[in-house]
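Starting off, we have a lone chain in the form predicted alone, written out as C-alpha cells.
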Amino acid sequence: MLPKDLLSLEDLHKEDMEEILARARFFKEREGKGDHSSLKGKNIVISFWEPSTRTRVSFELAARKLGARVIDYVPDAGSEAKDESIEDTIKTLTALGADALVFRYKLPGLLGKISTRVEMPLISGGEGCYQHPTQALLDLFTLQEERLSLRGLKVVMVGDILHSRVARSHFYALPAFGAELILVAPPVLLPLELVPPGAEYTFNLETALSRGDVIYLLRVQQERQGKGLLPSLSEYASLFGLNEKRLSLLKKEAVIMHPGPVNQGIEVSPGAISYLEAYQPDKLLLQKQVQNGVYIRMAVLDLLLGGRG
C-alpha cells in the first residue's frame, strides 16, 4: 500500500513504482475515451516556493482531469517561511477544506517533518537538492514507452549531480528496475560520497557515451550555484555538453532525456538540437517526458486520494 505521501522514492517499493506506472497506462490509454472523475469534489492546492512550469502545471491539469478543484497558492516570495509558519499554512489550508497538497521547496526535509503532524497528503513537486519523486517515475514510464527493457540498461547521466534532486531520485528509481546507472560530470559536481552503491561513474564524458542505451542530460543549476563552482559555462560545455561531433559517439540505438529546462549551449549545442530534430527526431524523448508527466500525476493524485479502485 502507498504511504500517505509522496515526498521521496526511498519511502516506495517496487511494487508501489510500479502500480503508478500500470495506472499512469490506464489513464494514458484511456484519454479521450470519457471522463475520469475519482477525485470529483476534492480540493488540490498547488503551492510553489520555486519557479516551475511544466511540473506545476501537468499536476494542474492532472487533477482536473481527475474531476478535482485546483487552488493556487501562491506564498509571499519576499518571506523566508519557517518550520512553524508553514505547518500552520497547512493546518489552516486543511480547516478550509483542502485534500491534498502539491508543492515545491527550496530546502529538503522540511516537509517531511511536517507531514507526520498532518493528516492531509503532502506530495512532492521537487525538494531542493533532495528528490523530485513524480520527475523519474515519468522518466521510467517513458522509457517503458519506448519498450526499452530496463533490467540491464545503461544510463549515462551527465551534469550537475551535485544539485539535481532529480539524479537522486533516480538514485533508486533505476536500480530499482535494473538499470545501470554512470554519472559523468567535473569532480566539483560530481563529490565520489555522492555515487550510490552499485553506480559507475567517470569525469570524461566522451568514454562513456559510446556505452550508454539511454543520454540523460540533467539541466546546470546556474541558482544554486552560489560559491561559482564552475569557472565558465562554456568551458563546461566544451567538456560535457552533447555538441555535433559527439553525437557521432552515441550508439544508433540510444535515445536522449532531459528534465527540463534544457539551457541550448550549454548542457546540448543548439546544432546537435536542429541535426536531431530533422535526422533522428525519435532520439529525442523530452516531449514525451513532458507529456507523459500528466498520466503519472494523474496516477499520483489518483492512488493517494481516489483509491485503488
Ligand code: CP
The other form holds:
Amino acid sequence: MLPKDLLSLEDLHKEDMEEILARARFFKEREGKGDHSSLKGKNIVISFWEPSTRTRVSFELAARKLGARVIDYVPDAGSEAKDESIEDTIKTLTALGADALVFRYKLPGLLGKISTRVEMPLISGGEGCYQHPTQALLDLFTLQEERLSLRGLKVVMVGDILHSRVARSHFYALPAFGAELILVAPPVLLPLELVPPGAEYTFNLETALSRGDVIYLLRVQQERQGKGLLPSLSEYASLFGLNEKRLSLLKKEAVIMHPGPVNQGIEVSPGAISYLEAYQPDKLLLQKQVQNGVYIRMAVLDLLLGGRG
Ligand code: CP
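Beyond the form predicted alone, can we have the form predicted in complex with this ligand?
First the chain shown before, then all remaining chains and molecules of the complex.
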C-alpha cells in the first residue's frame, strides 16, 4: 500500500512504483476516450515556492483531467509574507477544505517533518536538493514506453549531481528496477559520499558515453552553485557538455534524456541538439518525458487520494 505522502522514493517499494507506473499507463491508454472523474469534488492546492513550468503545469493538468478543483496558491501573496509558518499555512489550507497539497519548496525535509501532523497527502513537486519523485517516475515510465528493459540498462548520468534532486530520486528508482548507474561530473559536483552503493562514477565523460544505453543529462543549477564551485561554465561545457563530436561516441541505440529546463550551450551544445533533431530525433526523449509527466501525476493523485475510479 502506498504511503500517505509522496516525498521521497526512498519511502516506496518497487511494487509501489510499479503500481504508479501501471496506473499512468492506464491513464495514457484512456486518453481521449472520455472523462475520468475519480477526483470530482476534491480540492487540490498547488503551492510552488520555487520556479517550475513542467511540474506545476502537469500537476494542474493532471488534477483537472481527474475532475478535481485546483487552487493555485501563490505563497508570495499569502501569509508567509506575514511570517506564518508552513505548518500553520497547511492547517489553514486544511480548514479551508484542501484534500491534498502539491508543493515545491526550497528547504529539504521541512514538509516531511510535519507530515505526521497533517492529515491530507503532501505530494512533492521537488524539494531543494533533496528529492523529485515524480520526475524519476516519469523517466521510468518513458523508458518503459520506449520498450527498454530496465534490468541491466546502463544509465550514464552527467552533470550537477551535487545539487540534483532528480539524481537523488533516481538513486532509489533506477536500481530498484535493475538499471545500472554511471555518474559523471567534475569532482566538485560529484562528492563521493553521494555515490549510491552499486553505482560507478568517473570524472571523464568520454570513457562513459560509449557505455550508456541512456545518457541522462542533468541541469547545471546555476542558482545553487556556491561561489567559485565551478571555475567557469564554458570549461564545464568543454569537458562535460554533449557536443556534436561526442555524439559519435554514443551507442547506435542510445537515447538522451534531460529533466529540463535545458541550459543550451552548457549541458548540450546547440549544434548537437540541431543535429539530433534533424537526423536522429528518436534519440531525444525530452518532449516525451514532459508529456508523460501528466500521466504519472494523474496516477499519483488518483492513488494517493483514493480515486482508483
Ligand atoms: N523537471 C522539472 O522539474 O522542471 P520544472 O522546474 O519546469 O518543473
